[in-house]
Structure formats: C-alpha cells, structure tokens
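Have a look below at one chain only, the form predicted alone, in structure tokens format.
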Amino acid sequence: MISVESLSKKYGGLNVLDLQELTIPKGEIFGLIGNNGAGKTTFFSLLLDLIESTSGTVLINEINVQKSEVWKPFTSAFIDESYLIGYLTVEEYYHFIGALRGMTKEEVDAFVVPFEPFFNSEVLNQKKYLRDFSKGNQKKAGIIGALIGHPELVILDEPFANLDPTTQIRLKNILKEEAKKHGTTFLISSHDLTHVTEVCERIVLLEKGVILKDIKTTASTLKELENYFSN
C-alpha cells in the first residue's frame, strides 16, 4: 500500500525526517508515536504531498505522490479542524465530500446513519455551521467525513484528542471494523499510548525524524513504550 524509500526533509540545513525504508501493507492499522518534534507531522505532510521532500520517494499503490495525483481519489485524511469547511453545516460538508467521491446526497445520508451512536446526537441535524461546534464535535465530524466513500487509505492525526471516553471507545471499534470489513489502511498519529496500543496492529516510534522502534503490537507493547518514554 505505502512504500517509503530514502525519504528525508530538511529545513535550513536541519534534517527533521530521515526514513531509509518503511512499508505499510493494505488493511493495516498503523500507529505513529513520538514526542513533539519527532517528525510525525512532517511524515504525514509528505505522504499527502503537502510539502516537498528533500530526497527520496513516497509510493501509494506504487504511485509516486509527487509525480501523479492518481492516488488522491482513494486517499483521505483528517489532520485538524482546518480540514473542515467552517461555513458549511455538517450535512452540507458531507454532501460535498460525497460528490467528490461520486456519491449522491441520498447515498451520503445513508452512509452516515450507522455512525449516529458515535455522534451521540451532537453533530447531525444541529442546524449550525461546523465552525460553531466544539473541538470534540468538529473532530467527530471530520473523522467520519474522512471515511465517506470507504477510501483505501485514511490518515488521522490525534484522532482521540478532545473526545470523551465513550466516544474514544466507539472510535476504536469503528477503526477496527472499517479495516476488517473494507480493508481500509489507517495511519494514526497519537500521543496517547494506551489508545494506540489498543487499536493499532503495528507501531513505529519516531525520534528526531528517525525510526527507533518498529513493533508488532502485543500485550507487552504498552509497557515497553511506557518504559521508553519514562527514561
């Protein structure tokens, strides 16, 4: 699904990311962790072709993201509220995304129905603009918006932040179900080690732009990561 080779990014001579090799297969729920400045946001920005690499390549389904846009129709992301269109209602926003993915309004409306428990009656049919929602409800709207049309690849940055415990649990179940049922590949960045180890099958630890650990998640992974960050 994703193949990275000799990928680097420098700012003013400072190397903020240096990934020699990384492969993420289709259908994997992949976690990316690290302290602030580890290079997580830079990596996501390179994957989405938001910035240009200093060297190296990113391939999604063997497509070079910097040389073609063929990967965009099957790739989705929600990084923060800037990805929303604040002057639209949630329904208008979803219909807009659906239209981009070739869906009718009726198909989009039917798509979001199973996610109503996740919304907890706080998102749909509120008759207000996305910019007027709380951070938590903007997060809910953005995450489900990223799933519309069942894209092959979904990138989420800090998806559990600003969500209450019940919604966090529901989100973990949604991610697992989407990966299992539709073969969706998820890339998740988070500072919450507990949530990452519970939902991700594999976790990569970045430090100063370099991979320090590449772990297949087991019952001992959380303890291993806690020991690393406590030193």
Contents of the next structure:
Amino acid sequence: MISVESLSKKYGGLNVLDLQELTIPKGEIFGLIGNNGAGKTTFFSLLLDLIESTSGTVLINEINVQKSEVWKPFTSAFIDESYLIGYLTVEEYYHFIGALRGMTKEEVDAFVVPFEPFFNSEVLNQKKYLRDFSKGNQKKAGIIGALIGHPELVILDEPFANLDPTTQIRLKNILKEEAKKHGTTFLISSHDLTHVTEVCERIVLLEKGVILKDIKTTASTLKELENYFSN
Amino acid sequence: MPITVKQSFSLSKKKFFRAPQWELKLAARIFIGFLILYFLVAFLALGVALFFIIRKIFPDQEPVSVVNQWILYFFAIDFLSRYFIQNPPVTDVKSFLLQPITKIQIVRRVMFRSLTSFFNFIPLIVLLPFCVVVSKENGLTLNLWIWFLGILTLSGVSNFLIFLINKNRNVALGIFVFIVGGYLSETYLKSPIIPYVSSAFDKLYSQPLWVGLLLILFSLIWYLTQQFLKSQLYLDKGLSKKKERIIGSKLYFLDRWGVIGVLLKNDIRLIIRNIRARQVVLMGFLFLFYGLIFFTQDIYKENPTTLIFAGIFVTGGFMTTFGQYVPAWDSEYYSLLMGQNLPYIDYLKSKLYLLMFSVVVCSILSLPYLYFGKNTMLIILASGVFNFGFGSLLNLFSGAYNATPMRLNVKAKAFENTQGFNITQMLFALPKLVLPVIIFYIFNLLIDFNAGIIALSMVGVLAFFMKNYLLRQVEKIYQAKKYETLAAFNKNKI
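Can I get the form predicted together with the partner chain as well, since the one above is the form predicted alone?
Below, the chain from earlier opens the complete complex, with every other chain and molecule after it.
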C-alpha cells in the first residue's frame, strides 16, 4: 500500500525525519509511536503531501504523492480539528466529504447509521456547528468522517486522545472490523501503548526521526515498549 | 492584588509585538492612527462650528436650547448603535478568574474599560469645544458646564444600560419605534412628544440642580451593572458561548451542479455563518453606494474616466472584498481540502463562479443608477462586464499570493481590520483598479466615449472566453505555492 524510500525532512539543517525504507502492506493496522518530536506528524504530513520532503519519495499504491493526485480518491485522514469544517453541522460535513467521494446524501446517511453506538447520541442531529462541539465529540465526528466511502488507506493521528474509555474501546472494535471487512489499511499514531499494542498488528517506534524498532505485535510487545519508554 | 494599569499595558504590549507580522500591523496602526486623528479633528471642528451654525440658522434661539432639541435623537441613535456594536469587553476575563483578584475588581476593570469606548468620546469631543465657544461668546456660566456634565453622565448611563438590557430585542425595538414615531409625529402631527422631552434638557440647563438626579441615576446604573456582571462571571453564564441557530441548511438547489455545487454550498454557508465573512460581505454591499459620491457631482460628468473607478467599485465590491481572501477563507481547514479527492481546478472554479455571480447581482442592483443618465449606466455595465470576465480571474490570481490565515468566526474590531492586511494585496489593487481606467482612457481619448466602453467590455468578454485557459494558469500558481500556503495557514494553529 505504502512504500517509502530514503525519505527525509530537514528544518534548518536539523533532521526531523529520516526513514531509510518502510513498506506497509495493504490491510495492515500499522501503529506509530514515539515521544513528542519523534516525527510522527511530519511523517503523516509527508504521506498526505502537505509538506515537501527534503529528499526521497512516498508511493501510495505505486503513485508518487508529490507527482500525481490520483492517490486522493482512496486515501483519507483525520489529523486534528483543522480536518473539520467548523461552520458546518456534522451531517453537512459528512455530505460534503461524501460528495467529494462520489456518494449521494442518502448513501452517506445510511453509511453513518451503524456508528450510532460509537457516537453515543452526542454527534448526529445535534443542531449545532462542529466548532461548538466538545473536543471529544469533534474527534468522534472526524474519525468517522475519515471512514466515509471506505477509503483503502486511513491515517489517524492520536485517535484515542480526548475520547472517554467506552468510546476508546468501541473505536478499537471499529478499526479492527473495518480492516477485516474492507481490507482498510490504517496508520495510527498514539501515546497510549496499551491501545496500540491491542489494535495494531505492527508497531514502529520512532525517535528523533529515525526508526528504532519495527515489531510484529505479540503478547510481550507491551512489556517491551514499556521498558523502552521507562528508560 | 489588583491588576495595575502597568501590568495590563504590558500584557497588551506583548500581545501586539509577539503577533505574527507585527511590523505590518504597526504600519497599519500608524495609518489608522492618522485616520482617527482626522476624525478627531473633524469632530472638534464640528464642535467649534456648531455654535456659529446654530446662531446663523436660529438667530433668535438660545444655542444650548437648539442642541437640546436634537440631543434626544443623538442619544437614541447612540443607544441603537451601541446595542448592535458594543459588547462588554469580557474576552480575557476567563484567565483572571483563578488569579488572586476579587470578582469586584475584575468587574470594575471591565466597566472602566467599557467607558473608553468610542461612543463615550463623541459627546465629549463635540460638546467640549461647543461649550468652550459658548462660554467665550456668551459669557462663562456654571449652568452651561453643569449641563455638559449632565450630558456626559447620560452617555455613561447609556453605556451601562446596554449591559443591563443584555441584547433584549424588545428594548431596542421600542427605542427604534420611539425615534421614528417621534420624528413622524413631530413633522406631520406637530405633536409635542419630542419637545416635551427636550424641555427636560432645557430644565437641566436652567435649573442645574437637576444634575443631581442624573448623578443618582448613574450611580444606580453603575451599581446594578456591577452586580449584574458579577453574577455573570461564571462559565455557564456570561462567559458561556451563545448557542447559535443553524441557518442555511437547505440549499438543495445547488446539488445539481456536482462538485462545484457542493463547494458553492460551503461558500454560502461560510458567508452566512461566520462573523468575519458577514462583515466583509456587508462591506462589499456598501460599495454599491459608492457611485453616489461620483455620479451626483457635475465635475465628473466632463471626465468619464474617473467614473470608471466608481463603476469598478459598484459592480465589483463583493468580488474584491471576498475575492482577495481566497484561499484564506478556507485557511482553517486547508489541510483537509488538500487531502480530499478535489482537484484544484474545481476548487478555483467554484470560487470563480461565486465571484462572477456576485458581479451579475451587483450589476442588476446598480440599475437604479440609470437615474443619472445613459452614459452613467453604460459605464457601470462596461465595468461590470470587465469585472465579470477579467476582474474575477484577477482576484483569484492575487489570492494565490495571500497566505495570511483568516479566523472566520472572530469579529474584526473597528479600526483594527488588519487581518490579511498585506502589501502584495495592495499592489494587486493596481491592476484591478488602474487597468480598466487606462483601457477606457486610451480609447476615449483616441476615438470616443463609446469606443472606450466597447474596449473595456471586450477585455471582459475576451477573458470570459479564455477563462479555462487562464484558470489553468492560475491553478499552476496555486499548485506551486501549495506547501508555502499550507505552512502559513497552519502556523498559527493553537
């Protein structure tokens, strides 16, 4: 799904990201962890062609994201609140995203119905604008927005942050189910080691822009990561 | 410990100098400073001249008494303007709540700050010179200065009454009805409602002791406001966000235009649901009246070239005020748009159509200018065609160079409208305004008026037929500047 080759990003001579090689196969739930400043968001921004790489390329389905835009129809992301349009209601926002993905209003409405337990009756039919939502509900709205139209690749930055425990558990189930049913590839970053090890099949640990660990998740992964971070 | 003036000033200073692009803001402030100075001088001059004007028009009446007849209207309009514009300056109150400052101190700070509002200075800077002149011409009297004090006190009462009625629509409506009704009854029925109230002001002048009543009223209002604001210092009361009504949720008619329709729908919602956008659009609407300044004056009849300016403004008001902030309008969620299945060209097309549509609407709305003659109308229509075909594209082109992010739902304060203030944008104003004038000027000079009109229109028509090609060129610039724009838009994210 994604292949990255000698990708680097420098700001004023300082290496923020330096990835020699990274390949993410289709259908994988891929976790990215690392302390602040490790380069997680920079990596996501490079994948989405939101910043220019200093060197190297990103290929999504063999498409160079800097050269062509045909990766956009099957890719989506929710990085932060700037992925929401504050002056729309959730429904209007979903219809907008859906329309850009070639879906009708009715299709979009039908799509979001199964997510009602996740929304916990706090997102749909609220009669208020997205900018007036609480942080947690904005996050819920954004995550489901990124799933509209079953894109092949979904990138989520810190999806568990700001969510209440029940919703966190429901989110884990949604991610697993989407990956199983539709073969969706997920890229998830998180500071919550428990959630990442539970949901992701593979975890990459970044530090100062470099890959330190690239592990298939097993029963001992959580311990291993906790040991790493406590030093 | 109370916040001292020094601390408060130091906070404001940091806020200013640490803001992005503060040098530009400083330049804008200096410019605005001159504007304020201009108004100040104008009002002072009015105050000085007022006495002589009154003496000339109403030679057998006491000047103060004439002012008294009008002062009621002044207060009514003053009150209504305050109702719509003035808000208690409570924005930064939240951060003080947990500091070791008493609530009363916070409230008093807010109240004192509200007294520095522009509205409270109008009576001061107009009536102070007036009273000085009256004292000089008619002799110094205590009555006059107590009357002056009384008027200022009333202005203060009006200032705090706004807080107390707290956006109560009925009160505003009542005052509006009072003004209109009072005016109508006076002009048509000769009924003495207004003179009756005016005589109260005369009484204040003749029997200065009445000022005591005003001072008591002021103290009462001050006390009530203090108690009221204190009771509002809770996150779920005065400091809570007002719940907004959803407007513009239908708009289904735009669905038939596919992706462009979807984007247009967003733009319409953007305009009607965001304070900043509404302000800008209102400005664009006001440009419709710009022609009245030019078309009413005979000097310009001889010199049609100057009138092209007016034509460009009248038909392109919205186009310029809105268009110069494309793509900044979408700065809050530009990353989202860039990652969506949305070709740049469609995005630009939707904006272009919106601008073109606005030119059509403004041109239709300016039809009443036909009153000023056929040539005036021709000038407006030719400018309209120019704006429709070429001006709209030019605005999108200039927008590519404007990477100052826009905070949509934040009100720009009067005299502080520097969001997106930008030297490049000012440079781009040249082709937008000067180019059509030059085109018309040359053809008008070499051939005749009609040739000028035709040439100006032709530029618009030509650009319209080349619009796909031209838009592609504009798109290339947007593409090339994409990362730069994104970085600028995301820089100030908090």
